[in-house]
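So this first bit is one chain, no partners, the form predicted alone, shown in structure tokens.
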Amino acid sequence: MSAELSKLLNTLGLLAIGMVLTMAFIDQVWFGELPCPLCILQRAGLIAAGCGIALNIVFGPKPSHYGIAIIGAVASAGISTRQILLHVVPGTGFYGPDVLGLHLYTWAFLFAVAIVVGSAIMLLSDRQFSQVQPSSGRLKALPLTAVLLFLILTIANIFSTVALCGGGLCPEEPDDYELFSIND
């Protein structure tokens, strides 16, 4: 696999992560489904995975960058598994709506597994690491869009988490943004 193909595949992967984070924000802002602490941690794991992929786009592919992506995705998958197990027993309820028959935390698990598998497959191509890439210092339009979208979503997630948790522990079942609520 060439370094250019690697950059394209990493760009598409980062856009997919951006799409998932965007959908989570739409669910949070448009539909009013505030994320629970486990949901926030799942997003953090996806952001960590996205950081590894973004490093591949900006600085070229390196095994260590894929390692960061895998560690973030494994963390997100582990947290998703915890939330799935909390709700797998009949009668224990669930958190949030379902999409195409699965809850968002189940989709987060499947997406995190896809990141691990995709990163592992990318690691199998040694040729992408040995090619010397001429560095013009500028990213093309699609990779630049992917990186900027990811940075904006990361900042938005940080702000959202601070607003939701108000600088303290996040509520188990949030119903309002703690930072903006006025306690009487």
Given for the second form:
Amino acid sequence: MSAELSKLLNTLGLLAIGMVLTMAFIDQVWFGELPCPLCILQRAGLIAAGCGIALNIVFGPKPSHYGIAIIGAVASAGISTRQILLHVVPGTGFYGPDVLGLHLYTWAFLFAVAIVVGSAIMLLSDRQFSQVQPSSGRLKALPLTAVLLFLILTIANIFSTVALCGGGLCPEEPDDYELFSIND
Amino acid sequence: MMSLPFVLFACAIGAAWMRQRGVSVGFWLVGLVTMLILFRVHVTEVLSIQL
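To test you: the structure above is the form predicted alone. What is the structure of the form predicted together with the partner chain?
Let us now look at the entire complex, which starts with that chain.
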């Protein structure tokens, strides 16, 4: 696999993470489903994984960047697992609505596993690492859009979390924003 | 406080944008540790799984 193809696949991966984060925002803003603390941390985990992919796009593919993506995805999967186990026993309830039969934290777990598997598959190709990347090369339109969208979504999560939790920890089951009210 | 990981990850992406790879990885690492600390803080109840 050439470095260019690797960059394209990383761009598509980062866009996929951006799509998941956007869908989480749509669920929060449009459908009024406020995220729990673990849900917020799962978003952070996906962003941590996305940082590795963004590094691949900006600096060219490197094994260490895939390592960063895998560590972030494993952290996100661990947080999702904790939430799945909280509700795994029948009668212990659930958090939020289900989408296609699975709750969002289960989808987050599956997506994190997909990032780990995808990164492992990408690591199988050595040729992408042997090509020297120009460190000052400008990004093309699609990679530029992916990284910019990812940065915007990360910043949007800062504002969303501050609005929801204020300066402290988030309530376990939030029913309204800390900074303003949507239930009046 | 919960927004801290996002702030640090945004700094990591910003540093990558400015082509500062070492700084970017540093921000990412601190963000990851912060995220894991916040996870530990929110894990307060013991799992009760009796099948």
